[in-house]
Amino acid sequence: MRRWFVALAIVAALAGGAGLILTRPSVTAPTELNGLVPDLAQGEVVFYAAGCAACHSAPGAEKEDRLVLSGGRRFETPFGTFVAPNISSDPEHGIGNWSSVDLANALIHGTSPSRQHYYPAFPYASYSRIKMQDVVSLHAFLKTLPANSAPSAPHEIGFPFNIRLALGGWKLLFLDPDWVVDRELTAEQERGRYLVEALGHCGECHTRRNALGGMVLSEWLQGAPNPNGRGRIPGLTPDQLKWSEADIAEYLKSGFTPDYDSAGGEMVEVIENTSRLSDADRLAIAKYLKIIPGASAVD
């Protein structure tokens, strides 16, 4: 009987550190980084697809108060509330000591640089898709925002999600860099789906999660329950939005629906992101949401 004890306590240490390996935070090699010299207008662009001061931006921030990313937004899920930290230039309370690198682990790994998981409240599922040279050019422009001293307020989560050591085991589960639309795609389309799967991370709120918190890939943009428990975020498929590319390109830049109305709650956010993009960048994305499956399967 004493040999089986044994025995099953290897077996559980020998899975414990197998586990422990599977999971541990990820990182990216510095070699990766190598001749890429950064592009402050590209890491500009990058900066408004991406939506950073949407929730980095102090609450109520408004015209170039956007810049200061001195955090305090409050994300209400059934997880828990997240809030979202300083990412000014400030070294000691935002990320102004942070190396390309560091910023490259966080985006694409979701891994701090302390080694740490980060919840996927960051939405590194989608930036995990993002373009090494794009990182770089980000991490320049960072740099040019302005430092705010506002340490980064805790996130509240209860137990067990506060957790940090499980989320390795999230990530093996959801953290999947290929694209969801996988097919042969136009040039536009292919630009358009950069925009909406890695940078703009639209399905962070377009697409239903599963109970552990992960996208349904199957219901691809095809709407979602609010996570704060209020109303529901509308579909993206053609077969629920039945704009032209033309009104959903407007939509982007002006706020204006075909029936002239004007966007409202948290659509407000991204049409200011979206409004300083390139025409040809909202045209891409309308083209790419004209493409996407509305039914259960995608591609």
Contents of the next structure:
Amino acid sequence: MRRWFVALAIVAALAGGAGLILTRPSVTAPTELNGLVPDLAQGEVVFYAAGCAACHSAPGAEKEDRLVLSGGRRFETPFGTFVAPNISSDPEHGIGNWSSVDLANALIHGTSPSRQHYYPAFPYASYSRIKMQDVVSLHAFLKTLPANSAPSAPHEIGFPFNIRLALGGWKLLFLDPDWVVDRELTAEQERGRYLVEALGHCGECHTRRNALGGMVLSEWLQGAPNPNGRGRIPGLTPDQLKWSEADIAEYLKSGFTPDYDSAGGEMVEVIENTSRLSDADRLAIAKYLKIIPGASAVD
Amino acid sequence: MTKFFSFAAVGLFSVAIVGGALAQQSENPAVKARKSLMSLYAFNISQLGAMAKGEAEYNAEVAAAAANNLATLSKVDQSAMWPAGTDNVADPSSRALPAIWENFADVGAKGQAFAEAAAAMQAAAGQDLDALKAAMGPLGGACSACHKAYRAPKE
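Condition change, the form predicted alone to the form predicted together with its partner chain:
All chains and molecules follow, beginning with the one already shown.
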């Protein structure tokens, strides 16, 4: 316990010092969660829509092991290798002692309980659009998942990207919780937009990033080089992805392409999650993808 | 001198032809056989998928026939189709990763899981459209489980 306090003190001192130079990590006011009652079933939907297990389950975990969020998967990027932390319900090594405000701060502001900036490999640039009700429900659902005491491994990030204080500046530049497609939509398209832009964080891979790692929103979902350096992540705009709505919905359910090949690469992980959504939610995603601006459109 | 050049040109030309032929015809019969089997899976799944997507009207007989085929295909003994030296390193026309030959037990278990998903589709496809739709997810999941672990990405 004393070690924990010492660590907290050091982190608090660092965070405090940073605040003088750059922006302080921002937080959600606890009153914003007043009166919200968690809904476990909804929390489970949020869990699968947000794809938590795709990054936070152990490397190679299959089936029910995907519910053990012990971390350890490695993500190679131009900035270094990020290692997914333990977010299981273990109170010491996971996030078992987090309040729902702590979870809101992480998802919406990229801020840790000790007021440190998270790296945007954790896709809070998308999750920042989450509804507070969904935070509360997800918080309750995560508590029901198994605890695991594997300690989180440190990220392998070299200078200068290992200076977390600089992330305050990154957030100023690139953390924008407004909708990317900001216009009048049908209820179904709105649901699709929420699933794609917020929870599903599709843009994190399918949108090109600039030299600082911020998503280039003017090229929303137009495809990008794969950050691991191999191949290209396809564009999803209607002029690039010619699949019908039914094709997209079926792909997100079973992984079958219109040629009845099965999905490959990282999308297999994604489909393990989207296969758990309702038909209505998968169709909503397809409907939204049909109204995003095309790659040839001038913004 | 011109003679030398024409020899060289003929030589290079032959190398190019042989090289091109090799690239096209390097397929081992076993590789061809397993690709053909995959095509047969895909064709029969396409019959079911078209109904699941609403592209084709649901027809219990057509669905049952496709699902029966698929279940039969899932039981084909493939033991001779995966000889050593037919991974994607030895034979670039294949996308089969060398890991297959190091994990035969797991590959077999995943094949068994596919056979079970195909059997579940066989039981569902002739019932009604909702049953067919519900069986598509687990079927695709079984395909992906093996492809994720043991198939090289395209390109």
